[in-house]
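The data below hold one chain only, encoded as structure tokens and taken in the form predicted on its own.
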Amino acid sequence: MSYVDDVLARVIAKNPSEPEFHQAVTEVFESLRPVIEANEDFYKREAILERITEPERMIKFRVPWVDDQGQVQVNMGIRVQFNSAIGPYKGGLRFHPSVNQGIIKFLGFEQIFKNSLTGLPIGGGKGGSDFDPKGKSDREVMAFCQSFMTELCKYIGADEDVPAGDIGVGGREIGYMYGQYKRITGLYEGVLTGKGLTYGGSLARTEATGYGLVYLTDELLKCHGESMEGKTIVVSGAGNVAIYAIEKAQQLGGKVVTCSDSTGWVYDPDGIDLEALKEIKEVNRARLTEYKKYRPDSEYHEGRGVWQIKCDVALPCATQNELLIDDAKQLVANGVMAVCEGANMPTTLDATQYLQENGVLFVPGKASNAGGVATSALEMSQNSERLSWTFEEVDSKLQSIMVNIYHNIDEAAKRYGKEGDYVTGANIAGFEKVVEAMLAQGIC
């Protein structure tokens, strides 16, 4: 057997009941293959693969918080600090009752080779709880929150661990966490990052992931003779990667005709309308089905359906698993050029096969989204030395970002006899970096 392989089998065995985690290191270690195999005992002795696999460090904890009518609410928080070779641990906190450990693992061991890439020097991590900021009222979010950063805030520090956002967190969210953590430790520091633009927050935040994966999505269609300018692209979410997204494929002349989120989704063929949506998911909080109000001639259908639509370009920006094998072969059906992840791992292992081997052009999300992380590491900059930045100073180094990324997957691929397979590519390139970093600080 071979050291990939044996690693592999025991990496699963280790951690049952894991199955996205088990599929993000499956997905990692065959794109590793031929960058192993040619030097597989210097690998091995090293035990590269074991050491990039288990967390550095994971801490587990309850948060007790108390609701609107009084009752006493207990839910999971848990945050994985997976590999601090290249820089501080960085990556976000997800509030979902879908939250797990394996998901946040999963994440966690994907941040390492997203934060490689964006050439900045942030190591991987990730974290959340099994809460449900749905439904909850300010007050509720608050004592949530407060309570979660009062177990966190001893772990977490601008030269240690730096959260940000991710499902459930947004600005609402990080604002009551930081005022949390800065009572309890007295310190005004650039702990978390996705913060307001009156407390040490940066211009273009919000925006950040949407538009770089719009950025790279139009670069990757630039080297291969196309453009954002008249296709037309699906868009699956509606959260703030899928809102910026949209906003700048808009902006790029692209015309995008979907948006969804976890009850239904809409088709609107005349092009989805930008404020509508930012008015029924940034403002109301409300569900999709206050589109039609807006545009009477959409259409509103409940469940998951969007990878039906006929398109150019498609861009999963939901959550993990939400592009399937049927989804694949639907695309593919409907002449799709391009697919680019903006969630992580949105795209199951068979349907991102079926993609390549059918001539798509598929960036994985380690790649695509990894522009909201790139823009967080910029605002920790700002924070450390007391600026901040134009938005067009922030937009700009993220786009140059997005651009280099693209590149160095692309060369990367091509190095090892993989042109095209940009998911050889983006795995290669962030693994090479952090295990020269590993290599250079000895066995730790």
The other form holds:
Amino acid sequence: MSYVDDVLARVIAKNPSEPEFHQAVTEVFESLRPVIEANEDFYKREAILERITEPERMIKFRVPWVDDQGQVQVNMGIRVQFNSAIGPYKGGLRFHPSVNQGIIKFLGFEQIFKNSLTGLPIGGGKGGSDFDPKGKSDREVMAFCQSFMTELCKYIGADEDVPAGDIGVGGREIGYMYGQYKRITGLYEGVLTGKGLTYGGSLARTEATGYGLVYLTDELLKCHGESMEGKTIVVSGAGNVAIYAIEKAQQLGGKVVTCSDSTGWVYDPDGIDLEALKEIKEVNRARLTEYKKYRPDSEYHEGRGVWQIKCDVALPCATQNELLIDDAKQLVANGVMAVCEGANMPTTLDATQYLQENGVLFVPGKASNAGGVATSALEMSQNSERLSWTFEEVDSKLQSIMVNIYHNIDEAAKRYGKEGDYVTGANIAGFEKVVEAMLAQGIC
Ligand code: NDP
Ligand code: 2IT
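Swap state to the form predicted in complex with (2Z)-2-iminopentanedioic acid from the form predicted on its own:
Up next: the whole complex, starting with the chain shown before.
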């Protein structure tokens, strides 16, 4: 058995009941095969694949809090500090009832390569809780966040581990957690990113993931003789990433006709009304059923279904495994040109393969959604120098980071004879820097 297959089998056996982690490792290992097999004895002796799939540290803790009825509630909290070869651990916190160890490990593993692709000095980490902020009062969310940080604060720091937002964690949650960190440690430091602008946040961080996704997509299209101008775009999700992807796509002349949440989806053939969407989701924290009140001619459907709408570009921006093989077939049948992932691992392995085999330009999330964490690293820089940069300054750095990521993954794919395979290109380019740093630092 080859070294790659041997370690993959052991990772799966050693981490049972973690299908998302197996999926993420399988995708990365398949891409790395040509790199590893060109020097198999060396990588095997160094146990590089074993080291890169075993988190440096994993912290799991109880999060007790009191709800508005006086009832004590208990959630699980977790932080996976996966790899610090190129910088302090960096990655978001996800609050969603589906959160478990396998999901946080897949996200932390992906984050290692994503953070490497940004070109900035940040290692890979991820964390979260099975707490569901939906339907909770602000006081309940604050009670939960304070309890969560009371434990987490022992393991993080501006030069150690810097969490941020992800699903279910936005400005409100970051604010409550920052306040609690400061109370306990007495430190006013850049321990979290995605902070509010009055206490150390960076301009353009809110927009960064969605904007970055569209900057990269636009560069991809331009390098293939196209652009976002005049394209019909299908987006899934209606959260932070989706909203700002829609905003930038519209600014570049694209027409976005869908969005979705966990209960249903909207088709608005005239183009999504972004102000309405922001009011529904950012201000009222309401369901997409509300959208029809703003746009009576739009359609609302229960369940999932955005991928059946004919489009040129598809941007999955909700969650993992939301674009399945049948969706990929439908997209191809409808003539889709490009699929770029805003979410983390939204496309299943077989759907990815189908899209690639049918000539669709496909960019994996670890490259195309890296603008969020890249701008978090810019927030860290601003905190360190105790200065704030203008929106234009941060936005233009974000833009060049995304353009560079596209060219780096394109070049890495070409170097291994896989032109146009951006999955392989992203995994190899991300891996190369991390491995060089790991080897330089000895056995650790
Ligand atoms: P938000 O919580 O702001 O929004 C998530 C959106 O996806 C909501 O519309 C939500 O619907 C929907 N959604 C979540 N879970 C499910 C589910 N199980 N089934 C169907 N729909 C679902 O999160 P973000 O926009 O921040 O994150 C979206 C994706 O982007 C995630 O994969 C995240 O890991 C990734 N990402 C986020 C970055 C960031 O900076 N925020 C950076 C890079 C990647 P509902 O409101 O009904 O729950
Ligand atoms: O998946 C991700 O890259 C994020 N949720 C953002 C992480 C960060 O540290 O900004």
